[in-house]
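Here's a solo chain for you in structure tokens, the form predicted on its own.
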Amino acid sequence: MMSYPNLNALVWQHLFRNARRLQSVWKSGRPIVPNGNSFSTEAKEIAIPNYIPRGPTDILEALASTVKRDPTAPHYKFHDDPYLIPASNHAKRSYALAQEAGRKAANWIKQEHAELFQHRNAEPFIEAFSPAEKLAETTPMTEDLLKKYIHTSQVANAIHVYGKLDASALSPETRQSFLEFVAFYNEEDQLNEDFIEERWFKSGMKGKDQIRQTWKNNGLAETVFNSMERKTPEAYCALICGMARHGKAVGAWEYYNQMLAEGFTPNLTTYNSIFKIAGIVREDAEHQIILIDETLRSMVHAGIQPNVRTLNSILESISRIPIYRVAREKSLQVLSDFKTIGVKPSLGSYYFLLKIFCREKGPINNILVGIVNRLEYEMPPLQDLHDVAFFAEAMRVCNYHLEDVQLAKRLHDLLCLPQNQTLIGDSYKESIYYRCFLLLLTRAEGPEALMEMYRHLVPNIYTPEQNVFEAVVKSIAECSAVQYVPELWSDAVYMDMGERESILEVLLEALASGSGPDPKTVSDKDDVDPVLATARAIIAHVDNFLKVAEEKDRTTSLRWTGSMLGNLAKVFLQYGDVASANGIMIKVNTLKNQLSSFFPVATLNKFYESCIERQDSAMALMAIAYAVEMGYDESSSMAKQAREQLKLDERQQQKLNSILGSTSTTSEES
């Protein structure tokens, strides 16, 4: 057997018998690169680079930065199979929240045996992956184990053990915690951070940003602060941020003065909150800017220096000043005065300033150009939880008071870097952006650029509301623009739209918006005509809709209307395809008293004439008698057309003298 010798005792050799030259190599700066069996002796500088500190995730967002979001494929948290693809708004939310339910009775198992989860598998223990310690009768109800529910974030469990002890025998510090842990949660548990879905779908900051008012009254944080007998500052503190921050504004401003009375300095966040409820507790503009700039003074005396979140409270209670000069020339002021002493505007700052300069009855403002031109030279970081509420403000600004498209495209580009697609908040900010975003183009851009955009965001990352779907396809029927509603159409009925009858009667329209066949688009005769083969899909569609719906005696709010049957049969004439029009012709006869309007005469006269071209004197008849009975001016010009250019047997004299002799009868008795 060959024998191999010992790597480890051969790379030691190597090491000794080299070590005194690669010392001397080292000190004299040379690089220790290999030429053949020697050393290069060119001197050349060793230039070490500076350390660069690392976080724990930095791996993580490096691996992250090279996957790129795909719009033609669905999000990654619904499951890749076309049969569990949603594509409704409905069916969106109804598909993450039933994916996360799972994740919650998962979760509930755990919780509620937590016996049978017992192995440990990693090391060091992670407590959070591990359930919950569950209260018994038995189980010892200490001060350590209220700290540990405090630090764990268990309210539930926190209030029931505090219950349970002796209030006066707690250390001063455990109480202090347990206050600010009652007043900063307002006795509730919080929703997992785990079940990332409900929260995305639970809309936020909703209409005029109110602070709605939850605190409980004379509840727990309110008897535990009053059992002190000796008050410190930070007891103050913390019930007064408790009750700013869950909409108790009045209670906050009395236990403020009180504070203030007693000799006491409050905190920073202290000071945030009360600039935060300025605008409540002081109703007239005058008095918010006085009490504003009393506080500021008080922080001065203080000697504590402002943050970002402290301007942000100031411009939040400015923003709700109702007369427009002062709150823009008091922005301006706070605005300039915090540029001063060095504090940064965060995304959070813009919006509130695009609030208080671009309202919605005031006079048209560009601040939002300056500040997307200082946003794309260098981006804030998240600093405040109203930066995610800007890009959706911003877009609204874009569509609604500056219809400025470009702007808006700028904008769409600095969110859609890697970096800040996070920046969009929760799924009702996402809905306003888009929302805003398509409702612009539709307005200021051609077909073809906004179809683009329309694919790259309809339906993955984007679905569309009805009225911003009716706006997109208004838009291309303006355009005559025929060729893309297929598409549109594909995607209606893709969306859960395809029974809406607003959707159908603007889908219509566009279909009969052009021309014409296109012989580009057919290569073959036994080709079908997309545009013809979308209006027969529709019919179809719509057809078998009502039937379904009559078998299983459902209601429903679709129903035909004479402009939808008109716009059918006109693409129908356009497109040669007689026997179709004879077919709507012949519904709109039978439908004529459930129509909710009229069938148009422009389309009625093109059907008649098509008629006479083609000597068909049956149809020609009934087009002449829905003209008569609906009253329209133009039948006798079509019966005496017929009587010179349609060969009419005795029957069809008799039954056009019928007609037009009821029609005489009725003038008669009118």
The other form holds:
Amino acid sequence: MMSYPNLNALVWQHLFRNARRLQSVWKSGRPIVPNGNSFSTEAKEIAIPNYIPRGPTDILEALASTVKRDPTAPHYKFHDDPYLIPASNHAKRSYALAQEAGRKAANWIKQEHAELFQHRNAEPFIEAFSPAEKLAETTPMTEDLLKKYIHTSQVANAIHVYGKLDASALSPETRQSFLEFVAFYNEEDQLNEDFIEERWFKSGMKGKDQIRQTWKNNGLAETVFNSMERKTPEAYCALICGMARHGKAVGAWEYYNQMLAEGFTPNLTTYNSIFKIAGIVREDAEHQIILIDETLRSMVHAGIQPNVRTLNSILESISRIPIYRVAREKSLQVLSDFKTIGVKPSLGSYYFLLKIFCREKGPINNILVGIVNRLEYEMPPLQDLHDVAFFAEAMRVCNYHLEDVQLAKRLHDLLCLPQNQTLIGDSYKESIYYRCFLLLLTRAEGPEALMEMYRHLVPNIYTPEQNVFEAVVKSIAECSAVQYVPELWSDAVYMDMGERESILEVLLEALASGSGPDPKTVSDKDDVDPVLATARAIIAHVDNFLKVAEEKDRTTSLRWTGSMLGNLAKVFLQYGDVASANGIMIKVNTLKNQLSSFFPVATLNKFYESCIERQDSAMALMAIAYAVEMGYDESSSMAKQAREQLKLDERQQQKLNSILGSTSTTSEES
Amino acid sequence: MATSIRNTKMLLRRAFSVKRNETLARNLCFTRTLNANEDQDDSKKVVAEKKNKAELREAKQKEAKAKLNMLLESMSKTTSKAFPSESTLSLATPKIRAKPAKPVKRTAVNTKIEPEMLQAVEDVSNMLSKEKEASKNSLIAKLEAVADESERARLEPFKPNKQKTEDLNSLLNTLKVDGKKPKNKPPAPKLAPVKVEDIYGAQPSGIFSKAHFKEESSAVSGLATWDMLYERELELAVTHPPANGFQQMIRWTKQGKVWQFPIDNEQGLDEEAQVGFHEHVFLEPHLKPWCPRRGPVRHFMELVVVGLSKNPYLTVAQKKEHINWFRDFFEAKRSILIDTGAIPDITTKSSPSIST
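Having displayed the form predicted on its own, please output the structure of the form predicted in complex with its partner chain.
Zooming out: every chain and molecule, the one shown earlier first.
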């Protein structure tokens, strides 16, 4: 056997006359001209690698791993048609569910007109394409049918078949299996596996904190259990697990004691369920911890090795202890205990640790730093249903608890790894995650860094909610990074937020936060500054929207406000667009009392000054009229200025007098 | 002049952000490694500012100074009140590192201020030339006050104070800035953890110290269906809408809707897999028991067998059935065939095939 590799090489040489050359090509990837005398000594061995058995999806998985997420493209599920690319959250949801609805309709037709789909010309026959057998009165009810329904998780059908069958005639295994099945699903029919979008958008039910009792009292599970002549430990276990899973803690506890009294040993899953309900059956923290310790001891006594789900159940129970110190100490102790038997925490354990350590209004704790350090070193595999809740919770902690942007970025890098992307949970958790991330960035990052991440995430990976978008705009406004506002405005329109008053307010605030055109950059005459263009676009957009709403008799909450118009006027004055500024003043004068806030006096003054400068008495009078009407103190000085510096004709003089009315006369006299 | 005011405001903003994030304190005084470069920049800016300040008009300067002082005062007044020293969090309290007293070459004034900063102060006071010492001392005193203050603030758990923030905001807004505001925000708040909470920080209670677990304990009296359903649930929890075509194909493959890779055109033909290739192709043995060795019947049957051996659409059983049909047919027509001489009359010679 020792000479096996050499033999291999000899065979190789034998087979190919120019084996030397071939070999060197093979080894180095490029031909090497052999020199004659090294022929025999350099015959290297060829190691043929072992055959690796591949599963049917391995090749596809390898291919899929080469496709990276492209933030510039919409999600794969949306049609690759510019008209059908959704940007707002509402559109994303309805487009995806519309597609799912089509899938459902097709399923319905396949089911309703099963006779049309009976051809079997595919070989091998594809079960997934054939309509499911309908249960009719004539369908023979057999145990096999029941087993099949249990295996494919069709709860309603399984219950139906069980009802028709003679329970006592079933084999004990099938009855046990059915009991577990009913207890697990609590008799509720499950969503078809095919409806992947619906499951994605169903708001996060799995990670919910409150245990609500949903267990069906005296339901089928208990009936099946009672009908068993001989109660096996497995039957007890199934019932206890089911009750604990569906929030009937007291019932589970009773059956647990009953089981112990009968002298049975619970199994691992049952112990895990008991840990989960420890906080409910024992009121105060002290007794709860005693119960946990006792149960652990009895596990040790029975020789049952706890697993990671045991750890998570204990931590879940501890996370409900209101006293911070007790919860903290106990959880750390449990972790150390489990380390001694080699149970490593999963993401779910970390999720509960965050719940324990980083409470609202609690002291600040940086345990997440240590967790992220560990995760960067090694990512635990998926083991628990709570694992998928970790990332959203961790980002929440980063944002509200630690306010640590570096940590948030490290966490985000972890999530972005291809193998971790599925751990985000569902659409609800995903939106929590990105909301917290972006909110943190708006507070901690400068405009360049913020916009870089914003462009990466929005709109294809995440569509910001209204308050998040406002926070982004405000953060931009704070730094006067006015060059980003045009982009944000187009995004707002794209994401269906261009008609919301609060968004328009902050956008215009940001637009006016600049300091006018940069004198250094020499621009073409035809070239409109993007900021100015944005201001014009906003006016046109809002006016058009209001017009359409009026024409179609739609009620809308959008109104022009004084501050919006003020900011617009400020921008126009900054950029020397007098005509548009005049347009604003006319709008202000016509709307007057409909404006919900005042036109800011500073901008009014500026406008007035520019009127004086260019001797535009009509507009100046309009400004004065508004100032008087709003009762601004400046009105009298403005009027004075008008008399002195403007050339007013007779009609204008009269008009000025009529505007000022009594106020001016008194001020003149005094 | 405008720039100097802007610089003042920038300083104020920086100070303000420090209030929130406790960074400036470290920028100025503590972080040596991380922000050394930034500090240098900062100190340069300060120098520039001081230069400009000399050329300032009296009024503006006074106003700015008054505001800066007011701000610094308000900071020092409020911090001690606003942040109660009692803290439940023992962990977040850093150890106050005893600074090794680094003797600064020219001015061994104190150790709380970074050497770079001291250098900057030195430069500024050199510029002023007159009352050199006085200005230097006052600058250092100011810096020290800030350093002390931020040190104290750093040790307190941070709690934002709305009232104070408002005040600062209004104060900031009263300042007139002619030029553009600074485009960069202060660096990200780095609340560098002093001591990271370790998840294995506690002593184990030793509850498992003497435990002997059975090898297959998890398998004993397991709930098979329950576990299967849990696994299913777990898989569904990470099954999301496919993100690319390959993922979609993976899903379809798992549902049995498409061919599996690597492509095998005999996939799923389990019954046929039981039958060997030779049974399809070599059919002549089936003729042997009955067919005459020569003559037209033999010729015909050989053609039939060749045809069948090339037919991929029939199973072996069907092929045999086919052959047997001909056997029965020829058996039925036996007398006619003998009359026409298609098969030799072998009543005498007794052919082994057809008669048996």
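The term rigid core refers to the maximal set of C-alpha atoms that superpose within 1.5 Å between the two forms. What you see is a predicted model, and the numbers here were worked out from it, not measured in a lab. Residue numbers count along the first chain shown, from 1.
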Does residue 121 count as moved between these two forms, where moved means a C-alpha shift of 2 angstroms or more after fitting the rigid core?
-> yes
Note yes or no: does the Cα of residue 54 move by 2 Å or more between these two forms after the core is superposed?
-> yes
Would you say residue 131 moves its Cα by 2 Å or more between these two forms, aligning on the core?
-> yes
